[in-house]
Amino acid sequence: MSILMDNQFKELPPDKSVDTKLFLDAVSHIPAFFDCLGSKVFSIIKSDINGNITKIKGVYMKDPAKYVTLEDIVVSEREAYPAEWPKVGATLALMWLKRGLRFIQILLQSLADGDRDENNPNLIRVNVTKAYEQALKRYHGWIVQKVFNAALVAAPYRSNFLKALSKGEEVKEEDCLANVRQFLVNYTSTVDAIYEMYGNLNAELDYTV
């Protein structure tokens, strides 16, 4: 079985709310996913994605009959620091989640629409550039944004990430892809309702790192 398959996320109810605790339950397992594209430079995401993660769990725990939907800590943080809210707390840390959980699902629904370097199809330099513009470029300071710029550049070649994906398994192309978009329905919506309800809350920050 692949990374991702091994560790699906739930479908939504029809509100579209997130249970706080399957969402932490299935996210925590993401940051592996970065370790199949190789380059250190990645781990960069990875180590922020963690980063958030621990500190939604942290405030998470101190009430869970509380915060039993990502919402009730969003709104319950804006009620408890007006002032800084967004800037706060799960809120924020969440807010940065989003985006790289955003970076995923695009770069994982690009390889399944068959997006390819048609010079160099072997590549999925074309898949992750689109990732990163989409979804993560515009947070980014201008230091950071040539960090990534080499990261792109390391970016492994498709049949070593489809392998990486596959826990190593020698899986053919068309079942891995099967695989990914299987994992991206439940996955998509989940992302899709996270933002939805940041901009509903009127939560969403342009400022960058």
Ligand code: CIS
The other form holds:
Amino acid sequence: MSILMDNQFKELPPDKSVDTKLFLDAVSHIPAFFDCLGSKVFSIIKSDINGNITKIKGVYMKDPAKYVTLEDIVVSEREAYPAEWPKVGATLALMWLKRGLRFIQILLQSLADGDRDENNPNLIRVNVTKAYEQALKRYHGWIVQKVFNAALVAAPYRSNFLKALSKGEEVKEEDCLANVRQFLVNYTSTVDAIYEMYGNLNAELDYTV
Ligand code: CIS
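Starting from the form predicted on its own, produce the coordinates for the form predicted in complex with this ligand.
Starting with the chain above, the whole complex follows.
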């Protein structure tokens, strides 16, 4: 059994629109995973991601028929808040959430690709650092980068991380990585589609926190 296999993202339709409800159902399983990682430092990240999901869900629940896709929400907020947009509402929450999702994508892809520190093969710091540099670092000032350094030190061992993805069961590494690769297919297309939508709508911001 695998957490990832239980919570696979759905395949996107040809127009690459992301169904809001299906997306919210899929990402709602992510925050609980942080509790398996075994350090309090992850609660900061969990709460940030939880906040993003709650905000998007709050907008969606106001009118599910109007907000069928994530793009419906972003476009509607562009019309409703022309002065503040895109630094407002669910548009802002999704802007940050997608960065966290990209981080997870690159981390899992790096593990699946076999990136390793040959001197410390049971650490995932090279994989975590790669994900951080590509997905998040440019949006972080030095204080938040320090939080990252603390999270890096607290990162679980590779074997424990793969075990957590396998719901605590001892599973052969190759089987676990096969699940990771399978999970990444629809997950990656969904994250790519959200990035593409933000690019097309000129909704991306590059301020640092
Ligand atoms: C395993 C080791 C992991 C190490 C992780 C290191 C990550 C980097 C740590 C950075 C610390 C971030 C602390 C928070 C910083 C926030 O200030 C920043 C900006 O926040 C935004 C809010 O979100 O600020 C805005 C205002 O400017 C708004 O307030 C916004 O909120 S709003 O709009 O909603 O009100 N936030 C960030 O920088 C985002 C940080 C995201 C970090 C993601 C890290 C993910 C780590 C994942 C590790 C585990 C991998 C799990 C793998 C698989 C998961 C399986 C899950 C199972 C379910 C699968 C189904 C999908």
